[in-house]
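Read the single chain below, which is given as structure tokens and is the form predicted alone.
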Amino acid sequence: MKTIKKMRYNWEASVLGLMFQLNQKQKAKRRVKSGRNWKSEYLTPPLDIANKSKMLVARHILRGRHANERGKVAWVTSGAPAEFLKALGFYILYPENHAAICGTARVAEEISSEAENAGYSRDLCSYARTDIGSVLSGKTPIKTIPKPDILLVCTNICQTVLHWYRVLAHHFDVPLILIDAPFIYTEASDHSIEFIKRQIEEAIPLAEKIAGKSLDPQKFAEVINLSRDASMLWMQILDRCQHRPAPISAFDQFIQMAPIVEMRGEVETVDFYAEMLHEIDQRIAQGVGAVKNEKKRLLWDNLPIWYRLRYLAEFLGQHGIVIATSTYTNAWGELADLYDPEKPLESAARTYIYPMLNRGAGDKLAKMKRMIEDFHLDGVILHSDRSCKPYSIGQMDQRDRIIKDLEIPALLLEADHNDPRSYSEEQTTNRLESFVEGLGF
């Protein structure tokens, strides 16, 4: 029986994965040959590397289909110190990433409704509702997702994740590891970092018991090093958008950030971003921008609106506007320097106490001001996200300070990152048109 399962796993994760990659390459070649590869009057085609990121994510999903048969599975919040689980050989799944896939596939409304029908309020985060709805109904655009053997939650992004993962722990009847991150108003104290470090240390024996093996310090250091290298490459990619024209937009970044979220600590992720950086440098050398006729440059604050990425890119692109950078994509690279393979536990504690959402609203305002200066920006769009309240807190004041202190336009755009029922196309278009006029068009 084990032999049959192993053969099926190898077939789906390796053979089918390779076949998928070859099929995607062939499709891309046919589209280029037929001239149907890209249809946009205002936007340049996506990076060639975009097909490879699809393949990386698809292969990760294919591996997940039989992960329970091959080893142990951990479900982890996006801001959690997952490197020790990776070093123990766990298959890592981020429910937020799965929910984002549901959003881009435009099935989040249907799936989150399953959670609402079970009594969960629409006021909850749409990622949480999508995940819980998928768990309750079995609905997912990726066919199936592996069941967790352990859950890891860190409160450095919000408190919702704690209650969300408690629901999951009860449903699956599996252990829940909590890493409670003290909120940082200025600088993290040594005591706060030590507090998180001790929690990780106390979590490791439980993870080792479930994994059936001891944590290899050398392997742990290797994973930390790979996370650092990938994060540094990602930050270099984002910084390249200081060039004019910006070689990629934040809409491209939203899509290409999947590996840095889902597959930190893997060699393939480092190789992918190294290749992506090389292609972006080629674009810069050739003077190719994400928007064909770049005139104005903006900052995007908060999560993307997953189900309307192309519409927003096209609307802004027709006016020569590029979203050159984003606080959201920046969050996955700005802490790269805090990783230290020589001190994996301490550096994990230090890195994961400093995510943007675990710091004050004034800190985010200062960061946006620096980004506006560094990227030579002409305005800001702040996505007031109905679902992500911690990210949206303070945005009205931040908008007002940007307008007053920097004398540039700033728009507060109300929507939801994953639930289209909290999005109005007409209202969005009207507000964007008024904003564009304010940019001087």
Contents of the next structure:
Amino acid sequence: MKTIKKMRYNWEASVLGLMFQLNQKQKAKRRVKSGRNWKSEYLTPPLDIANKSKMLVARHILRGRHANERGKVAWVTSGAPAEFLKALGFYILYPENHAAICGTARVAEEISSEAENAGYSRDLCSYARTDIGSVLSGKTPIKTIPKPDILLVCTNICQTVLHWYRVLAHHFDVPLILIDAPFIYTEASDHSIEFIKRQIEEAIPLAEKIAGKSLDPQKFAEVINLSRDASMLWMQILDRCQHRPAPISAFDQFIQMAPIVEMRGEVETVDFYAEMLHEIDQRIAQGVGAVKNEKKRLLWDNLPIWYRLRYLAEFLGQHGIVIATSTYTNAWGELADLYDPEKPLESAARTYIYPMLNRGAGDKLAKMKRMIEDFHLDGVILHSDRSCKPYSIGQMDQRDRIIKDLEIPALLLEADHNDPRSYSEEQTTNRLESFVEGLGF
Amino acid sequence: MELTSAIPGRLETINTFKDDGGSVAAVFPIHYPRALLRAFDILPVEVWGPPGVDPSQGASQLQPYICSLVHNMLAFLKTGGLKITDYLIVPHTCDSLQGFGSILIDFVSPRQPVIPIYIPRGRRDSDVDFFAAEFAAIYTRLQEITSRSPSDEEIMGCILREEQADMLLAKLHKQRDGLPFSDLQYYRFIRTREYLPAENFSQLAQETLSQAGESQRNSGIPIILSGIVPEPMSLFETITDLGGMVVADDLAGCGRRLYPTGKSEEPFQRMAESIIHAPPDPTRGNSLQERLDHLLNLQNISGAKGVVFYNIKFCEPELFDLPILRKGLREAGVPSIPIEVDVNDPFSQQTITRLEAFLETIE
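For comparison with the form predicted alone, produce the structure of the form predicted in complex with its partner chain.
Full assembly next; the chain just shown is listed first.
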């Protein structure tokens, strides 16, 4: 039985993954041959590496199908210090990523309706509703997701995740590890950093018990090293968009960030971003931009609108506008310097208390101003995301200050990152058209 | 009832306290170290909205999907409602209050110092130690601002005074049935704990408890009220008019703040223990099972026939728990109903009809 399971796992995780990659490559070749290449008049085709990222994500998903049979599974929030779980051999699933996959696959509405039918309010975060709806109904565009043996929640991105994971802990009746990250209004206090360090220290024995093995310090340091390397490469990739024309747009970044969120601490992730950086450098050398005729450059604030990425990219692209950078994709690279494999716990505590979402609205404004300068931007789109209060509160002041202090246009765009019912195409288009006019075309 | 009409209001209390040389802190919901503020001769006066404020002043800085309590807090501050206060204390209760605190510090920059407090979400030793260290940091901040340095003994004196008031508050909850109050009068009375100095509250509480006897309340359909804050307070009149009677509550501002006495002899540690071990509260990270057990226990003790979940629109901490709590109650044979409100709106006819139907069902 064990052998059959192992064979099935290897078949799905390795053979199917490889076949998927080959299929993607063949499809791309066929498109070129048949002259049905990239359809957009305004946007440059995706990076070649895009096929590889699809393969990486697909392989991770395929591994997940049999993860419960192969070992232990942890469900983890995107900003959590998951390195010790990775070092203990847990298969790690990020429900936020799964919800985003549902969003891009345009099934989030149907799945979150399952949660709403069970009594969860539509005023709750649409990622949480999508995830809870999937748990309750079993619906997912990736066929199946493994059940958790443990949950790890870190409050450094919002308090919503704690409420959401309390629901999951109740549903699955599994332990919930809490890493509570005190919010930084001005500066992180020593006792806050000590608090996080102590919580990670206290979490390790429980994770070891569930994993059935002890944490190997060398392996832990190795995982931290890999996390740091991948984050640094990711940051370099994002910084390359300071070039004119920007080699990739924030829409490309939203798609290519999946490995840095989902597969931090893996060799493949580091290799993937090294390769991506190389391809981006080639684009820069050739003067290729994400938007064919780049005229204006913008900053995107907040999560993407997952179900309308292509529409927004095309709409802006036809006006020669590229979203060169975003605060959201930046969040997965900006703390890379803080990782220290020599001091894994201390550095984890520092790394995980400082995410942008755990800092004040003034800090985000300062960061946006720096990005506007560094990336030579002409305007800002602030996605006022109904589902993400901590990211959105403060945006009205941020917009006003950007307009007043930097004298560039800034637009507050009302939508929701995963629920299309809180998005109006007509209204969005009208607002974008007015905004584009304001950019001075 | 004579006693409630004799209770001083917020403004009168503030003026009296200030006349005696003290200062006043506007404190936003929910949990904070009262005794620590009093040790610096600062009277905490809580701000739960308030309802009835023109919320448009808040709308220029907050999106419409932020709850009405936070909208009103900002509007109240911007329209001068908190002019009389000397400090603004912002506990980190939820993402919206976090954002509110951040907007105050980074953009509004009020005249008063803004002092945020992070509330830990667990009940581990590490949470108690962190919370105590957080209080120590607030002590240092207040020391810098006021140039005062209350000793451990002085802080402990304040703690004991607050513990006495908390103990009497718990007694009032326990003996509510024997008090000569309607629901509205009762909640008006216990909510004076939001602004009266502990010693004044204790005195009034003792006087009131001395009048407690056999059940003095009109019979009604017994219910538990759960939620953040019972605003608008006309809610209680409506419940009474419809034949209901609140026999216990799981309100963030009331029943969830029946703080037990801390055990430590170290003042900061003792205050931390007291808040962390208070009745279950989603904003302090209690599990759903703890919340459900608490509600079932309240129902068992009070004989309530149903639970009204009285939620403020967009309140995530409450909304996330609702389905599992309702399911657990249903399985235990306790019916419940969710009611959603905006503190600025009067009670709608639709809400009244739903409440009426619920009470008829459980009668």
